[in-house]
Every structure is written in C-alpha cells, then in structure tokens.
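Just one chain follows, in the form predicted alone, and it is written as structure tokens.
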Amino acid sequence: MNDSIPQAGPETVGNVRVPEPVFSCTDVNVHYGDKHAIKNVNIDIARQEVLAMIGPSGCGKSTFLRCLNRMNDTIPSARVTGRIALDGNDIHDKRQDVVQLRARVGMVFQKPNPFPKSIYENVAYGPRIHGLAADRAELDDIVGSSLRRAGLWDEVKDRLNQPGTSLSGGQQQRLCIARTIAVNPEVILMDEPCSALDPIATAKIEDLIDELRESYAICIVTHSMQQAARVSQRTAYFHLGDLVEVGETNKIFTNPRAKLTEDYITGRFG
C-alpha cells in the first residue's frame, strides 16, 4: 500500500463519529487471483444516510460494494478477508444464511434487470419466497406499498399483469427498487443505478433515493460526481483499491484532505 495515501478510519467523518452504523468494515481486502483489488478498507455505513463511492474506473468501488452482500462469493477467483459486520454480526460467519443476508442488503444494478414476469410478480416474488405475506391480500398490500414507495404506482396500477420488461428504462429501474424494498431490507446497495438512464429518469431516481434515505442505509457507486454531491451525505473516494478519503460530502467536494481526492474532483485525472 502507498504510504502517502491517508487511510480513513472506521466510524469517523473527519473527526466526527458516524451515528449508529449498520455496517462496520475493518481491514477489508479483496483478491481476484493474484490481483489485489481492495486494500485494507475501513469504513462504516450509517442508517438514514446515503454514502456515495466515487473514483476512476477500475478503482474498486463496485468490488467493495459487492462485498457487502457477498456477491463476490459468485466469483471463483475472489477472496475476501477482514471483517464486515452487519448490526455487529460478521457476514462471513458460517452460520450466516446468504439468502437472508441478501434480503437484508438489497442491490440495484447498473442496468435495470426486471424478471421476465408481470409487474406484480416482480415485486411479489421476494415476499413470497421469504414468507412475508400470510395471504393474497397481504401480498397485494406489500406490492402496492412497494410500488408507491418507489414512485411507480400511479404509472402501473392499471397494468400490473403486463410484463415488467414492457416499461421504460427509468420505470424498470424503479420497479427493481420496488422489488428490493418489498422484502424489508436494512440496506440498499446501488451500483451506478442511473448510468443507463436519461436525465429525466435520473432525476426521478435521485428524488427517490432522497426519500428512501429516511428508512434505509443506502450505499451508491456513481461515476457522476454531480450525482454524488446531490444525493449523498458522505462520500468515499477510492483510488487503485485504496480508500483514500471518506467524509461529509460538502467537505470532500470543497475541502478534501488528500491531494489525490482534490486532483480527481478538479478533473486533473480520472
């Protein structure tokens, strides 16, 4: 690790303690075979906040995000070390049910990926397999509530039996968000959720993120510094697998501590 890169300590924003972290990550490393993709990352993710992760392509943002719900388990060459605790419990504990973990830590991907099912069934699928609804009426309530919270109900309430793939790109992404929140997660991970969307659809997703923050911890990877500035309370800057700096978003963008962060934000590289 480059000694010139200041390492951000856990549970701090500058010198301010993060309130009630839902995730605490300590000395997290990720290797893909011989490639050291994430290096000794220490960071907390708090309830009722949006943490944005920024940095050049290939710097490790998405790799780190996928550590939080063990998506890297699906990559044979991946090896994750260090401690990642959700509500104080190590997510790599042998007793941890990965299916349950991914219900608690939902994920919205870069490209909208609705199931090849109806709009209704896209949202109902998770509550059904996790046994969250006692009967059809309760399932209807969950589907309706999730679509409302995702800002989609008024647009789809008269066509719930139509395929999810029949929606526009922005609507599909909000459907994927509705599908995620239908299983009552604690955390929502978003991997560049607006990169495939037009500006109007992007604005709707950003407004939605701001509303959902009241109920969830949200961690978003974004290639857009403007988006990070708009939606997040804290921002983490990654560079070549190192977490260079994490702090309050306005401070990161106006008065970063590290020169690497300043150079990226001012457009000198990246």
Ligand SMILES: Nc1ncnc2c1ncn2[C@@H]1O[C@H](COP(=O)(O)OP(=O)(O)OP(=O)(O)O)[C@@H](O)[C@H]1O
Given for the second form:
Amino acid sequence: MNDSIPQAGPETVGNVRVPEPVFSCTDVNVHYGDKHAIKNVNIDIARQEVLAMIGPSGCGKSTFLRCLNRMNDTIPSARVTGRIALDGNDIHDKRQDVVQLRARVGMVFQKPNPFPKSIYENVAYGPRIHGLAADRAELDDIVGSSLRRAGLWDEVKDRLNQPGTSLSGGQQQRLCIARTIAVNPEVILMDEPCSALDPIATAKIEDLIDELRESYAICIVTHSMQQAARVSQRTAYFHLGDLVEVGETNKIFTNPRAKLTEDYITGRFG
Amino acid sequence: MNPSLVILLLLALVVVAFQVGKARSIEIVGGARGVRDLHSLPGHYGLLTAMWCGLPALAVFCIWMLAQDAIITHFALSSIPSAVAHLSPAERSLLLNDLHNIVNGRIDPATVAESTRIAAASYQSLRETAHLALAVLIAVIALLGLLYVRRRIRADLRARNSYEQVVEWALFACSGIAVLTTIGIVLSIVFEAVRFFQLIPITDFLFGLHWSPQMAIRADQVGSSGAFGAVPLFTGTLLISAIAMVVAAPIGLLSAIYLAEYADRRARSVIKPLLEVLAGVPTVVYGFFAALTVGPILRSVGETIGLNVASESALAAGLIMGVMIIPFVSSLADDMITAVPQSLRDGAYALGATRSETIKQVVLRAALPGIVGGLLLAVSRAIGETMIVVMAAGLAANLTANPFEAVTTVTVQIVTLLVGDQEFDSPKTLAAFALGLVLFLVTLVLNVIALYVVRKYREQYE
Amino acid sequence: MSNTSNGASAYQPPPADVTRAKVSAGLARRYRAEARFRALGLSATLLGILFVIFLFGSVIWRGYSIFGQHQVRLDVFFDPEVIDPSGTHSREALLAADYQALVRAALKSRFTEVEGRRQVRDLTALVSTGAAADVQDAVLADPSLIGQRRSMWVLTSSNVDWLLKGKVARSAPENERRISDEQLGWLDALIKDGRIEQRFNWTFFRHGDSRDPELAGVGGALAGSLLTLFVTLLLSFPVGVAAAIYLEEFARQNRITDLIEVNINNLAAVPSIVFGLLGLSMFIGFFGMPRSAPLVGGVVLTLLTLPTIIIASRAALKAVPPSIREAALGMGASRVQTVAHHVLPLAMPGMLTGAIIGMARALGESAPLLMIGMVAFIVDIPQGLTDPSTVLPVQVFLWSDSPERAFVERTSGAIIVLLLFLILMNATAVVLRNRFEKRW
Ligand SMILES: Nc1ncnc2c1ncn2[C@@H]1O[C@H](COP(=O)(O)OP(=O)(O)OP(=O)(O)O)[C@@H](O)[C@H]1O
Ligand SMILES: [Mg+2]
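One more: the block was the form predicted alone; return the form predicted in complex with this ligand.
Every component of the complex follows; first up is the chain already shown.
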C-alpha cells in the first residue's frame, strides 16, 4: 500500500498515539489526481472520546475523515495510501469488506441528506440492508431507540410515515444521526454536522454528541472553535494537508505549541 | 412582371431607402461632422427608413399573393359559366387541377377540354394584369413609406429606439409562431373532425368495435355508417405501444443505470454515442428492418415452436418500436439519475449499502418522478410513431390482445386513409382527421403531464 | 407502532461483535445480488449495442452491392434504316425511332443461332429496357453515329445482375432465379467474351424512380430531399433563432411567455404525423398550395423542426455568460446591440449545431410528407420548389413495398445513402461543437 514516497512535511506537534486506539493511522497520504490533499498524517483515535478536527477551509479535514470509512473510494480520482488500522486491522486489506467497514464506521454529513423515504424507513434502512433485525418488532425497537437517542423521538413519533424531507434542517440532521446509530456502529464520523443549523439545533446536537460519546468513538470536523472546545476531548489541527498539532482540547486552545495553530485559533489566520 | 421580380424591385427600393435615410440624417445636421448632434447613428436612420419602406409593402405583397389565386380562379371560371354550372365538387376540383397544370405548363393544353383551355387562357391574362398591378402598388407603398420617414427625420428623432422596437416585435412574432402552429393544428384537425362527426356519430366512432372504412366509399354506400368503430385501432395502438415499452423501458433504464453508475469513463464515452446512434436512425429504416428482417425471423421461430405468428404481427412492430425508443428512455433516465445529488448516494454508502442497493433503494427512488415522466413521454412517442407500424404492422383491424396476430393502429389508418386520391368530403378522408384528433389529444395530455412532472422533479434538485 | 413505544425503552443495542456477525452473515448474499444487478445492466447495454450492430449489419449486408452493377458491352450498329429511314436527321425522327430494335440486333449478331419470337425475347431480356434509351441518348448527342458500329456498355436486367452478384444461386430452380437455363448459357458465353463487367452504379445516383429495378435510382429523391431541406433551413433557422433570442434575451416573465414556452415544449413532442395533417388541410386544402411539392414539404418540416432549433438555440444563448451582456450594457449599448454584437456571435456555433441536428431530423422524416402527397411515383428529377417530388426516406418506404426482390437491394442502398448523409451531418455538428464550444 505504501507505494508513494512519503514527502517530508513538518513533524506533527503533540502526542499522536493513544493506548488501545480504535483507529490508528500511519503515514496516510491522499492524492486527487495531481493534488496532494493529505500529507503523511499519523494519528490515533481513542475509544469513548470525541476528536475534533479543525483547520482552515480546504486543508483536507473532510478528505481525511472520508479515508476512515473509505468514502474516498467513490471518488474516481482519489488515491489513498498509508496504513489505517481499525482495531489493529488495515481497512485497505483485501479481507476487509468495505460494506462491513462502513457498517462499523458511520458517517454524518455537513448537509442533512435524508433519503426520499418516510422517517421510519430512513432509520430502518441500515438495519434492513444489513439484516440486523430478526422481525418487524425488533426493527421497530431499533428505529424507536435510535430516534430516542438522537433526541428526535418526541418530535416525530406521530409522523413516522411522513417523508424525511418534510422535517426542518435541524431535525433532518438528527434524523441522519439516528439513521447512523441505528446500524450500531463503533465509530461515528461527523463532517461539520452543525454548519447548516441554527444555535438551538446546534446545541441539541452537541448534547447528543456528548451522550453518544459514552458508547462510540466520535470524530468531528468543525469550523467553530467554541464547538470543538465544548464537545471534544482531543483536537487535531490541519493545515494545507499537514496534521500540524494534536493534543488535549483544553491545552490546544489555551496553550498551542505550534505557531500555525496559535495563529489559527487566535484568529490571525483563516 | 412575376412575383420574384416584384420582390427584387422591393429589395432595391429598400436599399435606396436605407441610403436616403442615412444621407438625410447627415444632411440635417450639416454634414458628417455634425453627426454627434444626432440622437442615433446615421445608420439607424437608414434602417428606420428602410423598414418603413419595406415592411408595409411586404405585408401587402403577402396578402395579395395569398388571395390572388382564389380571386383569379373565380374570374377565370366565370368566363366559362356553362361548363362549370353543373359540376360536382369532385369534378370541379379536377377541373381546377387541370387548369393549374396548364397555367404552370405542366401538361399539354391539347389534352384537355376546350372550355378548360379558355379558362386557362383567361387565367393567364388575368394573372399578367394582376402582377403588373401588384408591382405598381408595391412600388407606391414603398415610396410612400420612404417619403414619410424622410420628412420626419430630425436630429432628435429617436431612430434607434423605434427601429429596435420593431426588431423586438419581429422577434416576438417569431416566437409566436409556435403558438400559431398549435392553433393551426387544432383548427385544421378539429374542423375536419367535426365534419366527420356530423356524418358518423361520435359514440359510434369511439365505442364501435368494427372498422372497415373501405366499405363506405362505394358509390351506393356514401355516408353509410357502421364501419367506423375505432376501438380495434385503439387496442392495436395500445398493444404495440405496450410491447414497445416492455422492450424499451427495462433495456433503456438498465443501460442508463449501467452507464451512469458502473461503466468507467472510457467505456461510457464509447458506448453512449453508439446507443445514441439508434436515436438518429430514421424511422423508415426501422420499419424496413421490422418488415423485412424481424417479421420473417419471428415467423420462422414461431413455426419451429408451433406458434402461428402473422407475418405482420404486432410483436415485430412493437419490438422494433421498442428498440427505437431505447435511446430515448435511456437518455431521459440518464438525465434523471445524474440529477440525483451525490449527497444522497454518499448517505447510503456511508451506511454500508452496496452499489446496487444504493441505486435501487435510494437513487431510483429519488429519481422516480423524473423517470415516470420520461416513460410517459416515451409512451406518447410510441403512440404517435407512424412509419414503423405502417411498414410492419398490418391493415387488418383485429380486436385482439394476441401479439402474434396482425393489428392496425391509429397512425397506420391515418396514412392509409389519406395517401392516394382523396376527396375532402368523403367520410373516409374525414375519418383520418377524427383519428388525428384523438391522437393529438391523447399525446397532448401525456406530454403535458410528463413535462410537468419532469419539470417539478428538476426544480426539486436545482 | 405501539410496539415501539412500549418495548423501546428497554431496548439496548447489542454488543459490537454481535452486530458485526450479523452484517457478515448477509454479505455473501448481498454481493451476489450486486453481481446479478450489475450483470443485468451490462446485458441491457450489450443488447442495445447488439441491436445497433444487427440493424446496421443487416442494412449494409443487403445493400452494399448496390454500388456496383453489371453491364454488358454490345456492338451496336446504328442502322440508318431503323433510326432515320428518311435521312432527314430531324429531332422528331430521332426521337420516334425504335432503338430497342438496335439492341435486339446487336444481341442477335452475337448469338446468330437464336431463332423465333420467344428465344429473341428471352435473349433481349438479359439486357435492361434502359439500354434502348442509352442508345437513343447516344444518337441524340451525336447524330453522326448513324450508319456506324460502336461498342456500348449498357445495363443488364435486374435478374441478371441479381444472379451475377450471387444473390441467387446458379443451381437454384429456374423459376426462383428467373433466368432460364438457356439464358444462363448465353450469359456464360457473354462472360467468356469478356463482355460483362461490374461497374460503378451511376444509374442509382442519377435516375429517378422506375418500374424496372435496374433503372430506379435515388437521384430524384435526393434532389427532392435537398430542395425540401433548403426550404426548411431557410425558414426554420432564422425564425428559430429569432424566437430563441426573444425568449432568452427580451421576454419578460409573464403569462404570454409562459404560454409560448409550454407550447414549444409540447410541440416538440407532438407526433410528426399530426404536422402532416396540418399541412394537408391548411396548406393544401385551405391555401391551395400544390401537392407533392418540396415547398409545402419544407414548410411542414419547418414547423416540425422549429421547436428543436428553438430549444437548442436557447441552450446556446444560456451558455453565454451574463458578464458579457453586462459589460456591453455597461458601455451604453442597447439590448439589441448587445445581442447582435456580442451575444449572438458567441452563441452562433451552438445554434448552428442545433440547426444541423434539426435538419438531420427533418431529413429522416417521412410520415408528415406522406400526408402532403410527396409519396408519388416520380420519374423526373424535380427542378424547382413546386415540382412534384419525393424525398429519400419516402423513397425507401415506396421501394420497401415493392414485390420485386431487386428492390430490396435498392431500398437498402437508399438507406445507406440516407444514413451516410445523416452521419455526415451529425459528424459536422459534433466537430462544430468540439471546435467552438467554450467553457466559461
Ligand atoms: N473530489 C475532489 N477532487 C479533487 N480535489 C478535491 C476533491 N475534494 C477535495 N479536493 C481538494 O482537496 C483539498 C482538501 O479538500 P477538503 O474537502 O478535504 O477540505 P476541507 O478541509 O474539508 O475544507 P472545508 O473546511 O472547506 O470543508 C482541497 O484543496 C480541495 O480542493
Ligand atoms: Mg470539508
């Protein structure tokens, strides 16, 4: 897999490794055709922890996130190299099935993207295709509990048969989260999940993230430093494809060690 | 002085008018250096003058040319009153035909009756006079227009604005032609169809089970009813269209899916144009292919498995019509599928759906309204398709749902009723217009619904 | 959903490895479904390609041989006794002479053993009835030939051509190959003399229709098509472009504009035969325009292609970026000037492409032309816009109906010519688009 010559970039500041990580990434590089979008990134993601990724626009946060459940496979020009291990197994290994990988690593997108189906069917979709429910009753249970954990149940319990697109933006995003947790994943990736939402909906989702942390590892991309500070335990700062600094969130925001990080969080940059 | 000369004359006058207008505007401000005082460029004054010179004259010319033939024919016939007094409409139209043929030098005058020759001579001399009169009239109108504008040219005349106003109106008129065409279609078809329904009750036509229009042209049966029940034609049309859709819908849809979602760029860039070739092939070619290749093949295949397939079976026509529609369905479906936003696909992939699950359960689901609209358009195409069925389906108006038998369709009957000699008054001819009316209305309804659905669908993802 | 509300609070997601096992259990089945679906799509696509190959293959296979035609070399004696016994060389006399007799004599001079009416008839049947006309043309062109002996290449009859092209086996029964054993013997003798050759089939491109297959050609239909398309292009391009300009650049969004737009989109989907009905009752019935004339055909096809051209032209106008209009308007140009000087030149390649595609469609159209009588048996090549004529696709239709089997070859040949024209037009459109298409 390591066919590209790793280009020398600045060493990442801070401790990239954690004990017993869910994900362990080594020398990850991503190219879009000629464009080198991620350069030699090394980072671990711990269990029951929220990792925030911040950085100026176009620095490769989404690209890196999409490596973790191989969503970049759907982009013909994208080429990912390096080792990304989930529970110690390389996700690019031939034995690793991409369908199963994505069942284990869920993803929530920037723009809510409910399917053109009913609310119920939206949440039931994952369990259905993966055969997680033995019967209709169990499926009902999964849908109900997922909607509950996504904090949407009370708002939609009387209209489960209405189309998912009939919900408000914030509700749609929580529906997408419910859809993701219905598959019972081990990691949830979130790419700016609140950027299209108002502060109240954002607060709800942040609460939700906080709760979900108890059962899942969560990786969240955000442009809001306050949000990163509120929800995450660790923070990674990306810059032009480089992972500049990783560290505990409160330390990064109060006492960044890399110059680039400092510039960014003090607002001199981006 | 023939009409094309008149037009040349008018053109010359228009050119003169342009120069006159231009020169006048320069003269009025005292030479080329004063041009800055003009409201518009000198050329605009020229154009305005040319327009006033040419357009009214052109309008008169068109009206004159449209009316001329009828009026002159009337006078020419009145020169032989005894010969035209007792003519039936058919004989009369024959006479007129001869008359025009002589006048245009297409047949030898020696071959027709004396009276027709006289009428033709009178027609010709009248036409000479008329053309001369037209030339004079056109010249006068053009000159009047020219002089009128020339007198009005002043430095503050907003020549450009007036000229552009006319241009805009002309552009508007061009886009109005589409509406005029529709009105023309409706009027011409409805007019004749109504005459048909005066002869044959509309209920007999719409609900009658027996169709044999040939019976009614026998002299003793003119106007007799009972043979104009169009139900067999409707069922025949539906049968063939249904077969066509059974072929075209799955193949078109699946190939669109394959090309949009599975094939790589290189394969797509080769295969897509290849399939689009099918859309460019004229329908006569399909008809020929259906009648000469597919029909016999089906027949012999049927024979070997003990089926009796008519040589002009609904199946052959329907199959080939389906092939014709494949690229239509496929390109519409392709549009609809690519209109589905990538974010929906990503959503499904991120849940661990396989490609086919994503396509079947998310992409197609999202594109459904658009695809249904596209299929409706395809149905409307199949119903209105003519050449394939004329060549490959039969004339026998069988009321059957058996695809191995020969059936006939609305379009086939329109063609057979109208090709060849025809009298405008016989129910046989008028029946074609009644069928045309049904065809037009049905396809119109389908198109309106389909276009509405497709537009709504597109707006949703814009 | 009462089930959910009661039981759900107790529901706990199973441990990760349980979920993982469930997902794995279904994988094989799901991938099989995936492969099936993919195969389905692939076979549909291949089926489509197969149709293209089959269609073109069958037409070409039936029709390629049309480009050659067998001719026979006759030594014709331009007998003054037959052509012009009075010796006046007047045109009337030359026109009235019995040239068939010369052809017969030429054949008989080679086969002196041929006797009796029947045999002579069979012998002359080897040669096309057009041979006499060729001899006549030669004499009319050069009356000094009279009294001389010349070698002339004339067409063989279609049955001979058919046999020599191998479309029917020599061993086939007489009635099937339509050439008797005796005729076959004569033919072989001619071949041995080197008097029979396959030559390029100019007849097919020069002649109008004919009852004799070997004399029938697409020349008349080709001329009719060109005349008709000429009218169509002349009318539909300016009007279509003007309409598109109005709708894109001038029209305000109101009821009338909406009406026009809906109208255009609907007209584009109206069956073509309906336009034929319009032409028949309006142009021929009401305005008294001549039947079978390219003029009327052209007008009908104009109405038919107008929506296509308008839609394509609008797309071309839409592709011109608004910044260019703003720049021109900002310099004080009027709307008309902006469009005429800046927008139109940029949109022109796109509009031309649309026009060519519209013309290609018009060239292949036949149903509406049947309605206005362009479906007659026309021998003469039309010279003007009101001469009775037919068009290529209608010629295909007419021939395809003919029981004579040699017409199958003609029909396919005509289709090949038609398709060549269409390919040429579409290729031009593609080249035009690729050359001038600008990405802004
Ligand atoms: N599909 C693609 N093809 C080519 N280049 C791409 C593609 N997607 C992203 N890029 C490039 O890769 C780089 C990183 O993009 P990415 O979307 O990961 O940035 P980001 O950090 O998520 O930015 P933002 O905060 O704006 O979402 C950018 O320079 C972008 O232009
Ligand atoms: Mg991003």
